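Next up is one chain by itself, shown in structure tokens, the form predicted alone.
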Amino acid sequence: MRVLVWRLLSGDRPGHRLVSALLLAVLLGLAVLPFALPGTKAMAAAARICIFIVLAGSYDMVLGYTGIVSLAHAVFFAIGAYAVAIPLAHGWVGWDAVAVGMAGGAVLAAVVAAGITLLSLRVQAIFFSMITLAAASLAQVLATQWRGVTGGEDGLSFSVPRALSPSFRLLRDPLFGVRVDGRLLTYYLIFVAALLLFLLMLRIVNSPFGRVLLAIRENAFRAEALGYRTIVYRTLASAIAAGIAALAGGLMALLLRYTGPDATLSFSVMVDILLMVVIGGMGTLYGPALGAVVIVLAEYYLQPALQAVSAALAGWPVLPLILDPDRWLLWLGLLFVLIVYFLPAGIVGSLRRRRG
């Protein structure tokens, strides 16, 4: 059993018992959540966690393993979502449309990422970030103005294959008290795909290719002197990460049965990705997974939790105002500041350092 787990993780240990326990709890919790908490909100939050684990992990391949600070990663997420949504919204409904959209989105995102990287890496770091920010702004303009294809600001609503529609029933009788319908099948499709993509990313970063990326991150000049063409490796890493981000975008489109600029291309999506990587720990892959759990749970449940606490403290003079649910973003920001201050290398990175 240990050998199997070791191979699945590509020899990459979480590095701390607490990290291992947290990751195991997340995996088991996501696996059984539809049967433990069959509510719509809980399942939607869990599905978003799965998707953002892949998305944040793909960004960590760029930021944490190569040192590239890109602000255009949400663009590749949106490319994957639109690539799945466009054929489905124009009447081509079926698994073949989903497969073509997923593959086409991943290839297009990889090509776009390679072009941006080749264009931008010849300038210094801050200018590279500005170029990627300009590319993200251009993509948002195209998504809102190209109405005939993208639906403009309204986005695209579409039908999914029948097996993923909420009205579909795989089994007539409930299984452990839960209906086996299209909503449940959609969740487990996302869960399995996210798990496989995460294991794929672990395999990539723990391969000789991944070790070269780490060497380039630590000292690009030394890696170049050893014979590694840094721009080639960084371009390949950006293209692979963009393709994986596009696959995550396709999964998001299937989950929402809708895609639009606000859902996949807004700057808030990019901020969420960056927060997940920084909170969890850059250059670990495990860190962004835990960061995705923290951010998504905070976005879904921090406001209701503050509302419950504020109502319980209604008789107190000041606390209900401080804990008002409308201030949940303030508390989320405070949580981020505290994590960065006390865990400067992120959750996983700081725990690994303490053990070391």
Given for the second form:
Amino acid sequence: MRVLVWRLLSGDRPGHRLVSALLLAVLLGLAVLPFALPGTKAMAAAARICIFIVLAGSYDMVLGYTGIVSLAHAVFFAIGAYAVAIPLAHGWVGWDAVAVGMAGGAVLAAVVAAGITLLSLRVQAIFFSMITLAAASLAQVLATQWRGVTGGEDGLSFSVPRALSPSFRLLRDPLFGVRVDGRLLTYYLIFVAALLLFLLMLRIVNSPFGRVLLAIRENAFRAEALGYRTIVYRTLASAIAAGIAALAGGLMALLLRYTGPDATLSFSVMVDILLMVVIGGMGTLYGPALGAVVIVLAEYYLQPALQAVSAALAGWPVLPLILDPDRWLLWLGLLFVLIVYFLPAGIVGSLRRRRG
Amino acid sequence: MADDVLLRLSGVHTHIGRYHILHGVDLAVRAGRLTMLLGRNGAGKTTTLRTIMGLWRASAGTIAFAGQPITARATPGIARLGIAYVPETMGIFGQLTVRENLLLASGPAGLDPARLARVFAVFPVLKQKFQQAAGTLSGGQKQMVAIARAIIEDRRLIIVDEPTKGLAPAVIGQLIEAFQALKHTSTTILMVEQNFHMASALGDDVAVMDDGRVVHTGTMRDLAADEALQARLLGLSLASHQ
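Compare with the form predicted alone: the form predicted in complex with the partner chain:
Below is the whole assembly, all chains and molecules, this chain first.
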């Protein structure tokens, strides 16, 4: 059993008992959530966590493992989402359409990422970031202006294959008190796909290829002096990460049965991914997974939690005002500042350092 | 003598930004020998090594390795010809383990047990630290990792920049033994070294640089025996290398 887990994790230890415990709790929690906490909101939050674990992990491959500061990662997420949405929204509803959309989105994202990287990696880091920011803006303009294909600012709503639609019933009777419908199947499709993609990313970063990426991040000149063409490795890393981000985008499209610029392409998506990676710990993969859990839970539950606390403190001076649910972003920001201050290498990075 | 030259620099000039560092370097490194590149601080020794590796571009002149011009080649292409470079300041990857550092320098087949055994024979301490992050090692151990990385595969030329810089005398003794062992394998080595004791213990040939040019070439034995020449070329007094 131990050997199997070790192999599945590609020999990458979480590095701290607390990290292992947290990861195990997240894995088990996500696996049983629809049965433990039945309800649309909990399942939607859990599905988003799964998707963002993949998306943040793929960004970590670029930022944490390769040292490339790209601000265009949400573009690849959007490419994947639109690639799945476009055939479904234009009447081609079926698993073949989903498969073609997923594969096409991943390939297109990889090609676009490789193009951007090849064109701009020769420039200094800050200018590379600016170029990726420009690419992100261009993609946003394209998505909003190319109305006939992307649905413009309204986006695309579409039907998914029958097995994933909420009206579909796989079993007539509930299982452990939960209806086995299309929504549940969609959740487990996303859960299994996210798990497999996460294990794939672990395999990649712990391969000889991943080792070269770490070497390049630490000192590109030294890596070149060992015979590694850093531009090739960086481009490949960007392309692989973009392909995985696109697959996450495709999963998001299936979850929402909708794709639009705000859902996948807005700058807030990019900021969320960045926060997940920084909070969790760059260059650890496990860190961004935990970061995704923190951010998505905060987005879903911080506001209601503040509402409850604020109501409980009604009549107290000042406190209900400070804890007003509308100020949830302020508290999220404060949480971020505290994590960065006390855990400068992120949750996983800092815990590993303390142990090490 | 000309036939056994493995690396030849002819009239090499290098500019770094607006600074003209190398002013026509002529240097020949003979196969199977250890050539010491000596000179005062700022003479252009490190720049010469970095120019050979393509880390700085030569603005004029030619560099040929085994008769093949490499002046315009990119660094990875130069390294793949079988040239290993050990930069100064212990050029290791600190976040990777010793094992991973060696793996990076190995071929696609991974670590060859026989060569690994040879590395451990030269640097026994690396066997104990094999799974440890290289960044957590002492300065001498880091230097050993950097050198081990250069010898973990067969190389046609090993370029080493000041291996003893900042190291304790006991570690320097170990490094001298390691390079003497390496010399017995007829590996060609080009080494920059400020420690004259180490240079004279190891060097077969010597080239002395001053102001971006090679101003003296000959055998290390002749230079070591001629204190007046040392004083003129290197500013060394007898007391300084006792």
